[in-house]
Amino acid sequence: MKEPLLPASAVTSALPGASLQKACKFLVVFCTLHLSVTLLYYLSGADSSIFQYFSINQQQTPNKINSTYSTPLTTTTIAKELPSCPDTSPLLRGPVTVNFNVQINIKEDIKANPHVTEGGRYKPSDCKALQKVAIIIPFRNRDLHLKYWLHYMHPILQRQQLDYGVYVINQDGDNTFNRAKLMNIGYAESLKEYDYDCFVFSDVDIIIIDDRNLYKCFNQPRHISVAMDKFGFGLPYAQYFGGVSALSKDQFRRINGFPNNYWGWGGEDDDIYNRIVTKGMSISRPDTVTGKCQMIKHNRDEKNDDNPKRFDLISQTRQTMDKDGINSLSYKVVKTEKLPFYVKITVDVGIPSG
């Protein structure tokens, strides 16, 4: 006797891999799905970013991937330190010819020496200058001498491979001159600006005429205006430290700056002399031939007359230098100009006491 046939849904539930085969179908369908959702979203541009992640990673050892992927890759370059200057310049000449009978244009010499920037500074771009200088002038009503100085004085300074700086203290008023204490105040505005560790102190009328007589600072303070045309070239007394000379940071703390006391022309020069000796140095200089200067004829200014108390003054430097000086020091700047070729600043020095 034949079994009777079951329904056709009967026959299909009853096949062992009827359920497999309907649940591959609707994974297959589902994947599609998500993998062309996933692909349209990317291609959007929306997270390309992610690509390069994947990509770099493929490359890297896996200590690596956290950090390649979270820093930028940089190029460091390091600047190459510049030599030390020599100490003989390459560029010096010797002689230099000085004519105070030509016609100063001062714009002329601005685009002559390009190189010389705004409040008269200057460094060698090829070498690091062994000295750090400022060169103040004390100055009041010189104009034209001034231009003198500049002209000649920019190029020499920069033959000699100086990292300098030009200072032109200016008194204000027409009160008694006191040439000291506006080199001292120089000495203490330069050093607002710039580290300088050496300081040349030059009248305004001075101008040296070698290249080879050095606006440094040598072991002992410097004078340099050894052999001025005025004095026949040579100098009028053995202990004379006028005109152009030059002191260290220490050198000139250790004498604690010039006297603030001379007021008028003469002594301070002397003083100065006396404290440099009795602090237990001595001066250097150039030789002759190289130490030539040559000066600008002028007549005394007015307000500088002889100083009446100068030789008092001088012989009592010791008993006055360790309260006389750059540590008593007090003046007021009116107006600070940085200028092409220097920096002015215009002080009130105060007046005599007494």
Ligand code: BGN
Given for the second form:
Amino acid sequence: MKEPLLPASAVTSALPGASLQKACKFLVVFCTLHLSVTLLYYLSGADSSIFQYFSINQQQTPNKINSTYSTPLTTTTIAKELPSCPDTSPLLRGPVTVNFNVQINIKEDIKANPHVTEGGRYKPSDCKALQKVAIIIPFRNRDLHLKYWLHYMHPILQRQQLDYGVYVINQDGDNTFNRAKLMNIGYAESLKEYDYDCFVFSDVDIIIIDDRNLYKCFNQPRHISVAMDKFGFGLPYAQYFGGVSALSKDQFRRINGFPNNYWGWGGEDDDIYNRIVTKGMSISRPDTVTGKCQMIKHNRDEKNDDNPKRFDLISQTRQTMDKDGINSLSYKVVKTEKLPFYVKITVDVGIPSG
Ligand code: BGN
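Structure of the form predicted in complex with the ligand, please, following the form predicted alone?
After this comes the whole thing, all chains and molecules, with the earlier chain placed first.
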């Protein structure tokens, strides 16, 4: 038969005096230890929530916090913690009204776009842009057109939530104009400044009139100016790739960039089209409602006569494209100006050979 269990008091009273003292001491030490560990744990928990508070605040007002709390580590944390911008920007409005008869005051425009920083750079402050886009404008003597472009395009590009920069590649001197070579130079020069992953090539006189027509890159090379007013808001021909287009870094490299040897007007955009299809790619386009654009009316520039060699050249793209392009580009930078709304790079492109 089992022995009956004794009540606790009976156990205690059964212990000798020295053992009781030992047990009590042990209990006190144990409780103190327990309390200290709990306190430490609590304090470290409170600490991490303080850090959390700081990092949330940094996201909202990075500049303010940076001045009081600035370590390189913190800066990295800010970039990492920004959520990605959505696929479709909530800031888009659709159709945009454009008028080339209004007077543009560039100083007022600069004031009205305080988030565009020197060199025409912008990135959203509340989300991480999906693409880093260099916008490249081949240029010579079209200051009025450029004013309109900057006036209308900076607000649109910001609404598109892009991380972008504007590069105006200005051909020095008054030799024959070379649009495609200037665009190659824009690609090379912009990459020296920032790790762009997308390149939009835009004529200075074309403005999109719907902000849903995104200045970004797609799975296939993108034609942006698909419905220009001067062509009755449609394509002049199915293979047309002129005006405004966008190529990712990878797409641009695959076609060896653009040809350098189209001097004067016409054909270089057809050569680029040939390069794209030769490398097995196709053209991505917005629909003709979203793709509406307006062109500033003007006379043909001096030193940009029709290129008589263009018919021959475009019939040879397949044979010439691997030798002539970004891998054979040579030029000299004459001057670089970082202006409030864009970077102006004046370049010597040389003269036609042969
Ligand atoms: C085409 C030009 C393009 C120009 C468009 C629109 C040529 C090559 C010989 C057929 N192509 O005729 O460069 O963008 O017109 O103006 O001239």
